[in-house]
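Shown here is one chain on its own, the form predicted alone, set out as structure tokens.
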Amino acid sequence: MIVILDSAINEQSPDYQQTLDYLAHLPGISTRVHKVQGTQQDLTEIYLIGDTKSLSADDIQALPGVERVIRIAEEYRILGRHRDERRASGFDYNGVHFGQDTLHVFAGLCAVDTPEHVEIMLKALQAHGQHCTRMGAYKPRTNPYSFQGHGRGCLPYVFELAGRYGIRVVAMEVTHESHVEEIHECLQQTGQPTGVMLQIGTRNTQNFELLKAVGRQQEFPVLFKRGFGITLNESLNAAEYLASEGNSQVVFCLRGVKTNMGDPHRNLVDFSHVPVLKRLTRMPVCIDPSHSVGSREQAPDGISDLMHVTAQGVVAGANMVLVDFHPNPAKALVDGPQAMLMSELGWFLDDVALARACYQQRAARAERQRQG
């Protein structure tokens, strides 16, 4: 169950500790308390964990400062939609807007290499008009052999860059809970030029003691990728870890998942789940069809197969686009084969630019349709 209070109680207030002690005192519930950062307000949503269904949602919801009561239907108690359409959706940070009515395109290189890469593909970003970027530093590779990325190393050249050509958010794979403190250190050292999405990759996404520390900061948001092998319900209930610890500032990324019934793609492509995802929960939904195509092979009509997933799952709805590219492919350190070239990034932007307008003009048509 989860008791929403109304905006205008706060901490301080005599109706939040009265509501509050009153909760904290049911037999066999347990309280957990969450802010919920909104597009126009900040809420204060308590959940109540235990055996609820004795409980009365009248009696509560009478109880001083409450605005509503909900009762949660799905497992996922925190990141869930539950029904409820009132319940505030998305987040702002560092001056960008993430919600599931937004688009962000999050173009750049899987692995950094050198500085002058980075310069060239943020140059080119600013020169599309874009204020993000995906910037690989920790690298968890399948082959202990390959290329790890250069870690902390390049933290300094990357953010002041991101911070030189007006990059705003820079989306960043985390793998242990250290490069978490240390991206907060170089940021802090080189005067907060930009700011980090951290990114949970695939292969951590049931590693519940990572997910767990990263929820317990709520300094940065998190990208939080669908695993590869599992089912789209195990990566949620994964996802609802990082907000049980307290961040809530969530986007579920879909990047296809691994059968031989892709083939030849890398992987399946998952695009489909972009509603279910909107439907099922808060949370806003990237895509990633660098790493479900894995190659820049091109149909007859010249599109290639990667830009072809990436406008059906804008067609679809999705509010963030991941996407590699690389000033010199055939170098790149990490999965070269699949990151786009920079001549075409002003081709894709337009391509995801047409595939958003068809998307906006196929909600106002079922909008119309509500309306009767």
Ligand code: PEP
Second form
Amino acid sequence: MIVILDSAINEQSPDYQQTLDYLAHLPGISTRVHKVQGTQQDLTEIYLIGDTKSLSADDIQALPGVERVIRIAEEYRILGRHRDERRASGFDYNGVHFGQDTLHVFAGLCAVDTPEHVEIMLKALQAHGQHCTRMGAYKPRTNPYSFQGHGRGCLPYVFELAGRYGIRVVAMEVTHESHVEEIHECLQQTGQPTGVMLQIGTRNTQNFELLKAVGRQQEFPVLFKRGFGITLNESLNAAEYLASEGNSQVVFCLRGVKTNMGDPHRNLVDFSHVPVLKRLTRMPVCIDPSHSVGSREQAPDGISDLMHVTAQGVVAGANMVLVDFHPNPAKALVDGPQAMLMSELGWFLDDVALARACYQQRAARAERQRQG
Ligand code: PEP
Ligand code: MN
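Could I have the structure of this protein in the form predicted in complex with phosphoenolpyruvate (PEP), to go alongside the form predicted alone above?
Below is the entire complex, every chain and molecule, led by the chain shown above.
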């Protein structure tokens, strides 16, 4: 059960104290207080955990300072939709809004290699009016002898260059909680030139201790990748770990699932789950065509599989696209074969815009149908 308090309530007020005290003394129930970013103001939500079936929602609704009470039957208590359309979805971070009705492209390097390549990438993004990117500093690799990323050493120039080229959000994977601290420190030392969205990679989808640690901090939003070999339900429960620890600023990323049925793609593309995720949860939904497809192969129409699947995800309503580019894929230290070329950036963005316009027309047509 979720108890939403009046947005105007003051934590020092007797109303607040009385309500919290009452809830905390319900037998067999524990409480967790969450601050949630609303569209106008921040909201306080109190989660009642335990057997809440016998509680009277009306009694709780009547407590001072309570705006409304939501009974939760389904899983994913915090991130789930629960047929309550009035709960805000989405969040603002460093001047960028992320929601189930927006779209942002995060084109960039799978792995940071040289400052020159980072600068070429960011300069091109600025020239194309982009304000987000992806840059990998900590790389989880299958082979222990493969390049593991430059780690904290590259953060100062990545952040400074991002700031110089007007990038507001850098998606960056973390594989250990110490990386969050390193990112925080480096942003402070460089004067907060940009923002970071912490990425949980598919190899860590069920690394619950990492999820708890990343969930405990509220400074950075999280890009959470679907596990490549588990059910969607298991991935959603894992994402809920972030929220249960206090961070519900989570974007859910589809990146394909492992099965030979997907061959010759690296993974079986799962972008048909974009609308499913929007139905089940309030999270914005990201697609990662690069790690799904894994190559630059083209269809006879001259359009790469990467661009085709991106369009499929965007036509289905995706809210974010995470995609690998590289100034010289042959020299890339990670995932060169799937990186798009800088000369293709404008074309890629035009194709995304076409698909987005198509989605918006489809949504408008559906709205007319609803209105009768
Ligand atoms: C990545 O985005 O760099 C990455 C490693 O992706 P995934 O975790 O989906 O394999
Ligand atoms: Mn990669």
